[in-house]
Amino acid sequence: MDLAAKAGWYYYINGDTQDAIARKLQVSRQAAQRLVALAVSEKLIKFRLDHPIAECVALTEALRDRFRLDYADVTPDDGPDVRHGLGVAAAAYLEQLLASQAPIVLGFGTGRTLRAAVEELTPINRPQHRILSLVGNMTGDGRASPFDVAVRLADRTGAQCYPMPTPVVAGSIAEKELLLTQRSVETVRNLATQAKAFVVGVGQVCWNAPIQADGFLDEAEVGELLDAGAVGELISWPFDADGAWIKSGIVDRLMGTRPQAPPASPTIAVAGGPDKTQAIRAALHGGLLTGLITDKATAETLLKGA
């Protein structure tokens, strides 16, 4: 037990590797390791992880088992914009999906943070895997969303890629109706049913939000929504402080895929900050998430008012 406690300090408080202890305490390499694991086994060696990640570990614990999650991940906190770590975390999410050396099909949103994520990707060569983007990716004028996220994935994954073309709104039910009539936009509508996992971003509902600065909603549609109740939107698709979806005509006009509730493939909501924290938790309590991957002090909230 005293060689157990000796290997046990030179390995976890020295940093020595098993061969600097073997060498040591004069025993062999296997035996060093066995010293080294009987330390742990009779508890002569406690961790403490004296680190700001340790509390992240334990609200992520905590999200997982309070909403029934399946993922979870919350990152420290990163100033006033926590864009950037939610990025790096959704990015290691996405680095453990497309490492499957089988073809798999990956559904995709759109907005700042998931392109974040996109960025903090390391390039990987996976020409097998097929990306689609489950949001319409222009404005009803045409206007190309800067944030298309799916494109760029392809381009650093060297994946298939498979755009909705088509605005996030449609002018009309008749315009929508015609759209669908439309092989590229079937294709991906059909590829969305086979989706190994979704990928998204949780907006709000409120005056000037991304949905309406970026030219996907005008003023009347947003006030429309907000008349219906709306707080939030996944993929474009607007829901109640419930996790209700809201009925109004201009649903009847959006031409993304619209989510199920509950989900049937793992949906990953990468979103955080403050401005988003209603509409998150509106979509956890609407079972519309099977996962979050969101920043410290939002998890905080979220399991306070709870």
Contents of the next structure:
There are 2 protein chains.
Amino acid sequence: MDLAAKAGWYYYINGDTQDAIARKLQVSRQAAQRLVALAVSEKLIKFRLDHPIAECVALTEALRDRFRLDYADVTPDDGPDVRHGLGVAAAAYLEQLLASQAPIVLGFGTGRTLRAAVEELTPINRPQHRILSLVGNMTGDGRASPFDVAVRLADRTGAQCYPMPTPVVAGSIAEKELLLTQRSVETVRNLATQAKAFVVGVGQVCWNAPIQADGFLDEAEVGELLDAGAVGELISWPFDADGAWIKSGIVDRLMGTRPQAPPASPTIAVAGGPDKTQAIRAALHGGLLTGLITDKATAETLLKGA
Amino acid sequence: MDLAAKAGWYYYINGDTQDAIARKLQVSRQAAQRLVALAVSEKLIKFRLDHPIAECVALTEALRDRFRLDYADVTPDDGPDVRHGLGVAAAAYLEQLLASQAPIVLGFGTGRTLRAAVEELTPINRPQHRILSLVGNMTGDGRASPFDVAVRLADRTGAQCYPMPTPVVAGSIAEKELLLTQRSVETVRNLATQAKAFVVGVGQVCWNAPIQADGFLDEAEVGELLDAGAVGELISWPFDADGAWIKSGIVDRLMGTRPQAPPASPTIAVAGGPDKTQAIRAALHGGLLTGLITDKATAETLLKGA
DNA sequence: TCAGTTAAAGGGCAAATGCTCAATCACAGA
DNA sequence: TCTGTGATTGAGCATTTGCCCTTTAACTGA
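Next up, the form predicted in complex with the DNA in place of the form predicted alone?
Complete assembly follows, chain above in first position.
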């Protein structure tokens, strides 16, 4: 034990190689290796990371484990504006994706958080990529959504943009059928199957949720979803507290393609804040996501309740 | 920097390979390696050994007995970089001092070893404490010493800092008198009498000793001290081989207050290495110290020769 | 705009490390 | 004394890590 402590000191504090330690301690190289390992496993030597990020990394790891995610990131939430912090983190992730020289297809949801992420992007020229809207970007009355992400992102990167120039939800099944015959709608829905990744928000479904306030759904429609047990939505597709897709008249009129569960392509959600916690938890439970970028407080709540 | 902290966390605390870290952080394997190295070199990640090593404990006891010390610590250090090991041990001691909730006054010397100790310190917020420079922290030509410890320590702890904004040694007695009338100099000298502890280095006095190389003394001054029998210095005050203060023209121009012998407050020296052994031995003989943090090799030499 | 300079990224390789496994050793019980 | 049991050791090998060096990107000043 004494030897192990010494070996630990030499290795971690003095910076010796295990070979050098073996010589100093007059043991074989392998024995030195075992001693160093022992010092660590017996906690004779302690590692400390003195950095505010340490806690976030721990949460990141916990999220990844608990919800079997491929990618996770937790932002330290200092400051009142959660969305800004998330935006920066999401922008960093997006930059990774966009850095690819080979042409890729990326699908995007909508929302304020994603919009913030795009605003944080450092300008980069990537005309080879294709950016898709996964959600209709018109409100019911024909206005373009101010939170459409694909157009803005394509604008900033010079990428080719494939918006979905329809409402989120068609007025009727007949209207949906009609819209589906449009060349542009067909194209974007086809391209979605080739997407390298989907970057989406998570919306809560409740009275006066953004999806209603922004005019994508009216009061009756929100009521219908709530009656069916919806707690959240992913690129407009509503799900219940277990993350199972809701069956309802509305979903038959949704213009986007439904995400697969489990996802066929990496599906990264950018979402945080107390209002969204329940929806995020449900989406995670349902295995609808492969990645999550969230803030520290939300991560803690997700892990506590789960 | 954030990334480096994350990498350090994953590598040392989570035990991931650099490959796994690269995947999690979405960077190349080499980049992950650099990040881990950076986390270590920037001291984001710290190592602490929590185990008394028998051999060193014996030396510690022997030192304490032989030189009537209140505190002693011996590091197992054996490599070329004695300073780093001493720094870790000294940092552990400092953390203990700083942990005090009650406001305390701490006096500090200068030097590379102490500086290393401060760099090893875990950030801790202690605005209630007061940190003093016991030595002028300007070189002769008005530059700030890069090895000033008080400022850096106060910076890391949020403590109130009282530097001594003068050269180590005034150009003349008249200049010293003038400087002593400065409010800041007066304050720091007064506070020194209330110090809970002094943490100091031990400097050797010889040709090209740090005290000369760093521009605190010129060649003529070093010569004068050597002629007077100086072998070492404690917060700039030179002493001979028996640890008795040197009388010389220079000492009348020193800006710091002379340490009392025996010390009125706990006076802990952090020093080691073959070059300094003679100076340390002299300081111990003269009873100038109440504590010593040194390395194994130095401790052995001190005990053998004494 | 473009050449010159500097920093960063990645390929590749040698050194360091971790791990498996067969050989050896210590020891208890017949 | 012999033998079985289990722990310990070090050889050998696969993986991981550190580092050099070339390539690439970014930036600066004319």
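Here the structure is a predicted model, which is why all the values come from computation and not from measurement. Superpose the two forms; the largest set of C-alphas matching within 1.5 Å is the rigid core. Numbering follows the first chain given and starts at 1.
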query	finding
Threshold 2 Å Cα movement between these two forms for Leu288, core superposed	no
C-alpha of Ala297 off by 2 Å or more between these two forms on rigid core	no
